[in-house]
Structure formats: structure tokens, C-alpha cells
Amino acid sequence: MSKIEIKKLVKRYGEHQALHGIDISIPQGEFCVLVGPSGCGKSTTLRMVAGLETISGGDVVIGDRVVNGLKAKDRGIAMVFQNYALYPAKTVYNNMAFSLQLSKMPKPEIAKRIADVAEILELTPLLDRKPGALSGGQRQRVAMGRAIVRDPEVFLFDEPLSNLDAKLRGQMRAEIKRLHQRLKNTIIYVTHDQVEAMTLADKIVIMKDGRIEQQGTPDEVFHDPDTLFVAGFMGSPPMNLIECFATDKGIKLPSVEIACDMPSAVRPGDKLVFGIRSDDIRPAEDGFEGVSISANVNLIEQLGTENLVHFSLGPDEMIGKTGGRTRITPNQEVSFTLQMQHAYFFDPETGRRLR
């Protein structure tokens, strides 16, 4: 196991700087998670510190070595894909044995290695066959064997679960995170499913375009966003965001005037985001305290648990929350209530929040 430090880190190619001087802290042991769109870096990310791409300014740490001219396999790093990269020829045991038997272990050794790391991940009766007879969280769980079983410092997750279904990707979640509860190894994952950030990780890494946008644990990425990206990408469904201005009492959107505290650096007359999230809009009927609006009902989602409850606020499209067994049904009007001691506000031009 080793801490990480990556430290203005910078990459550029040609004309484009895809990273703009980014720092990450990561102690040992720790399972870090870097989220965000398309294209914001966090692959880029990842591959410099597996020395997959150069570095165009600033460094990686592992451990107490800067590795920014070793190559992979001397940086003490494993990676697992999203595509598997299985040799389809070889056993489970052969493909999981590979790497170990380049690097001259024992026999005996790579035997005992694999049966131990077969039983973590319950492939032992599964050894003899193919990558062709596995299904694909098998064939993962054997990617990720593959991984352990050479003992690394630091394992390096790129998007491992996106081949998956949904019901293999929420059995392969937990896996990991009982993985790495048991390992203790030094974790940096990329994904762009924020459900699979807020689930993983013990710290969380928002990237936008090439930069940082926040990171933290979840809870504070979630409960206490820096920006108004962060706040309308973590969450699902994401937070309700409608541009507003603020008032002597409160806020005005278009249709309607809310009562609120507001961030003492606010003015009646500035112009502002207003953010809520779904889970502090409920139904009148279900009793909780708050500023109390009526609206048209446009559409429900039924989620079992819960249901989305989607209704318009004059101009303004907004998401609410009720138990699965409440009945409201579309067009109807419905007295709902805003939980406004959990809103949040905005500067529209910067982004940044407003506390």
C-alpha cells in the first residue's frame, strides 16, 4: 500500500491542455474516485499516473518515489479495464497466473497466491474454464484477480463496470467495496456514473473541463456542493436549479415570492440560482415544516420506494419527492412543500455557491 500525490499536474497535446494543474491528495489505503463528463480529464488522469501517457508538466508521487519517467511496470500500480483484455485461449487460472509467471515466480507461490484470491472472489470452481464460458461480471471478477494476485501498491480502475447490466453493476459495486474493505490497498477509480462515486468512494474527485471542481467525501460533495456543476451533477435526480432574484424577504421566481434566509452577502435586487434538491420537496399532506406552494402536476415516475413527482412552477420545470404509496396522478394540483433551510443559492456568472 502507498499514499499518492499528484501534484499541478499538466497535459497537453499539441495546441490543447487537456489538464490544467491539478493536485490530489490521496493518503494510504484510501479509495478515491474521480467523476465527471465526458472529457473533463479523468482518464487522462489516470493513465499518467499508470505511465500510460507523459507528463507535460508537474508530478506524480507513490509511495516516496516521483514516477514520472518509470514505466508501468515498475510503478508498482495494477489496472483493471472496462474491457476485460482476458486472453481467451488461457484458463481462468493461466490468465490470472500471466503476469506472475513472466516476472519468474515460483510455482508453488503463484499457486497459492491464485487459490487465495480465487476464494476472495468466489472463481475457484471457475479456474479450469475459458473467458468464453463466463459471464461478464465473472469475467470481471477474473480481470480484477488478475490484479490482486500481483500485490500491487495501488490499483487503477478505469470505468470497470460500464459492459455491465444494471443488476450485474450494483452486485460488482458492493464486491469491490468489500474488496477493498478487506485489502486495505490504495484505490483511484474513474467513472462517470455518479451513483457508482457516491457508493465507492471515501473520497470523491469532481473534474470539469481539465480542473478540479471540488472533491471531498460524499456527503460533503452531495449535502454541501462548491459550484453550482457540482451541485446539478451530483445527484439523481439532479438538483433543481432555477435562476431567481433575491428580495427583503426572500427570493422571486417568476410565478411566485419565497420567504427564506438568505447568504449575508445577498442584496434585494441581485440576481441568483436557487437550488433545491427533490428530497426536501414533499407533498403538504405528508407534514413537514417549510414554505408551502401549489402547482400542476406534469408527469410521475414510479420508482417502488418512491416516486418522482414532476410539476411545473410557472415557467420553471421542478422535481419532487413522494413515498411509493402516495397517490397523486398527473394534471392534478397539489399543495407541496419547500424545505427551504436546505436550499441552496448561487452567483449565476461565477458558479460559486453563496453561503
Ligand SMILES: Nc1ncnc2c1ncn2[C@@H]1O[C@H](COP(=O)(O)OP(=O)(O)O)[C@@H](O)[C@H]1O
Contents of the next structure:
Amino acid sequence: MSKIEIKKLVKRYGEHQALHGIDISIPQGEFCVLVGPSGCGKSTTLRMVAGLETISGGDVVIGDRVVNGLKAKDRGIAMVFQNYALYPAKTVYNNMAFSLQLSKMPKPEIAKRIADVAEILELTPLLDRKPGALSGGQRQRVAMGRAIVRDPEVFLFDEPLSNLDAKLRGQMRAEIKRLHQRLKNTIIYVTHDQVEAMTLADKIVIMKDGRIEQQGTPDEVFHDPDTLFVAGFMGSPPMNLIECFATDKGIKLPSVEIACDMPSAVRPGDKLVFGIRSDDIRPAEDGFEGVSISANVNLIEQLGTENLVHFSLGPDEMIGKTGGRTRITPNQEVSFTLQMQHAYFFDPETGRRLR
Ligand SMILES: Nc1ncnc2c1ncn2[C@@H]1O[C@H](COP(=O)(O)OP(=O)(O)O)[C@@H](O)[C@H]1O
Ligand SMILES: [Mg+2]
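Given the form predicted on its own, corresponding form predicted together with the named molecule:
The complete assembly is shown below, putting the previous chain first.
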């Protein structure tokens, strides 16, 4: 098992700079998730750690070794990609055995390793089948098994679940988490899915345009975002974000003034972005404490256990939340409670959080 240090990592593809000097420190046994929109540099980072991409600047350290000059096969890593290719003509057993056979491991040891890993991944009854006779989820587990039997110091995953349907994705997510609790490997896991990031990570690194926006525990990046981008990216539905002006008592939106405590750096007249999550906007009848506003309901999204209530506040649309058994209907005037102690404020120019 090994720690990983990424230091001032830079990647240039010709004129294009894909990574602008990123720093991530991953202690031994940590599950680190890189998340961000398509093209932000997640795969590039992972591939540089793996040794599949040259390093334009900075260092990658695995354990105590700077590995910049080492070949992929000498870095003690195993990688699972989105498009994992299993050998179609080989059985599950032989798919998992292949890399061990290449490394000339004695047959009995190969058999033992595969038996152990198959047990963990519930593949034991499938060892004689070929990939064509497996479901998508089973194939995914074989791809993971093939990585695990190598007993790598470090696991690298690049969107390994994105080809699966939603239900299977949920199951595999839980399985990967269980696996990590059991094996305690150091993991870097890339996804564009913020739910996957929140549920799997010890540490989340949120990337944008080849830079790190914020890194922290799931709790920190969700409840204490440093930037407008992180606030809008983490969470579903996304945080309500509305332009407004500071007053001497709170904020002025286009159609309503709201009294609230303001960050100390803010002066009356300053232009701000006001952020509040749906969880903190409830119909008054739900009985929460906060600031009351009245608004017209546009749409109810039924999610079963809860409903999302879309409503207009002047030119802005906001989304609040209520229980699944609500009787609120569209085109109704409803009184909402904003729990302003959970409001966020951002500088619209820099995108930085105002505290
Ligand atoms: N082989 C390449 N040649 C040129 N540009 C590349 C190459 N690979 C990736 N890029 C560019 O680098 C940026 C980051 O890509 P990537 O790391 O694949 O993003 P992500 O995995 O976050 O979606 C993108 O702008 C992409 O177009
Ligand atoms: Mg990618």
C-alpha cells in the first residue's frame, strides 16, 4: 500500500495546456475522487499517475518513489477503465489469470488468488463462463477482479461505471465501497457524477479547466463550498443561485427584499450571488423557521419520498423541497420559508465565496 503525491503537475498537448500545475496529496489507504465536467483534465491526471501519458511538468510520487520516469508496469498500479476490454475467447478465470501468467507466477498461487478475489466479488459460480455469457454488471466485476488479483499498491479507476444502467451503477458503487473498506488500497477514482463522488470518496477533488477548484471531504465541499462553481456542481438539484444586491439589512432580489445576516466584507449596494439549497426552502406548512416569501408554483417534480417544488420569484426560478405526500399543486400561490442561516454568498466577478 502506498501514498500518492501529485506535485505541481502540468500537461501540455502542443499549444493546449490541459493541466495548470495541480497538487493533490493522497495518504495511504485513502479513496480520492476526481470530479468535474467533461474536459477538465481528470483522465489526463489519472493517466499521468498511471504512466500512460508523459509529464510536462511537476512530479508524481507513489510510495517514496518519484515515478515520472518509470514505465506503467513498474509503478505498482492497476487501472480499470470505462471501456474495459475482456478477452472474449477466454473464461472468466483465464481473463483474471492472464496478467499473473505473464508475470510467471506459480499456478497454485494464481489459483488461490483468483479463488479469493472471486469470493469477494461473488464470481465463483461464473469462473468457467466466457464474457459473452455475462451481464454488464458481471463483466464489470470481472474487470475489477482482474485488477484486484494483481494486488496492486494503487488502484486507478476512470469512470468505471458509466456504461451501466442506473440500478447496476448503484449496486456497483456499494460494491466498490465495500471492497475499499476491506482491502484498504489507495484509490484514485475519476467520475463526472457528483453522486458517485459524494458516496465513494474520503476526499473529493473538484476540477475545472485544468485547475483544482476545491478539495476536501464530501461534507466540506457540499456544505462549505469555496466557489460558485463548486456550489453549483455538487448537489442535485443544483443550489439555487440568484443575482442580487446587498442592502443594510440583507439582500434585494428583483422582486423581494430578504432580511439576513451578511458576510462582514459586504457593503450595501454590492452586487452578489445569493445561494440556497432546495433542502433549505420549504413550504411554510412544513413548519421550518426562517424568512417567509410568497410565490407562484410552476411545477412539481415527484421523486417518491420527496417532491421538488419549482416556483417563480420575479424573473428567477427557484426549487424548494417538501415531502412526497404534499398536496401543493402547480399554479398555486404558496408561502415558503427560506432558512437563511444556510444561505451562501459569492462575488459574481471572481466566483469566490464571501464569508
Ligand atoms: N491526446 C490528446 N491530445 C490533445 N488534447 C488532449 C488529448 N487528451 C486530452 N486532451 C485535452 O485535454 C483536456 C482534458 O482532457 P481529459 O483529461 O480527457 O478530460 P476529462 O477526463 O476531465 O473529461 C481536454 O481539453 C482534452 O480535449
Ligand atoms: Mg475522462
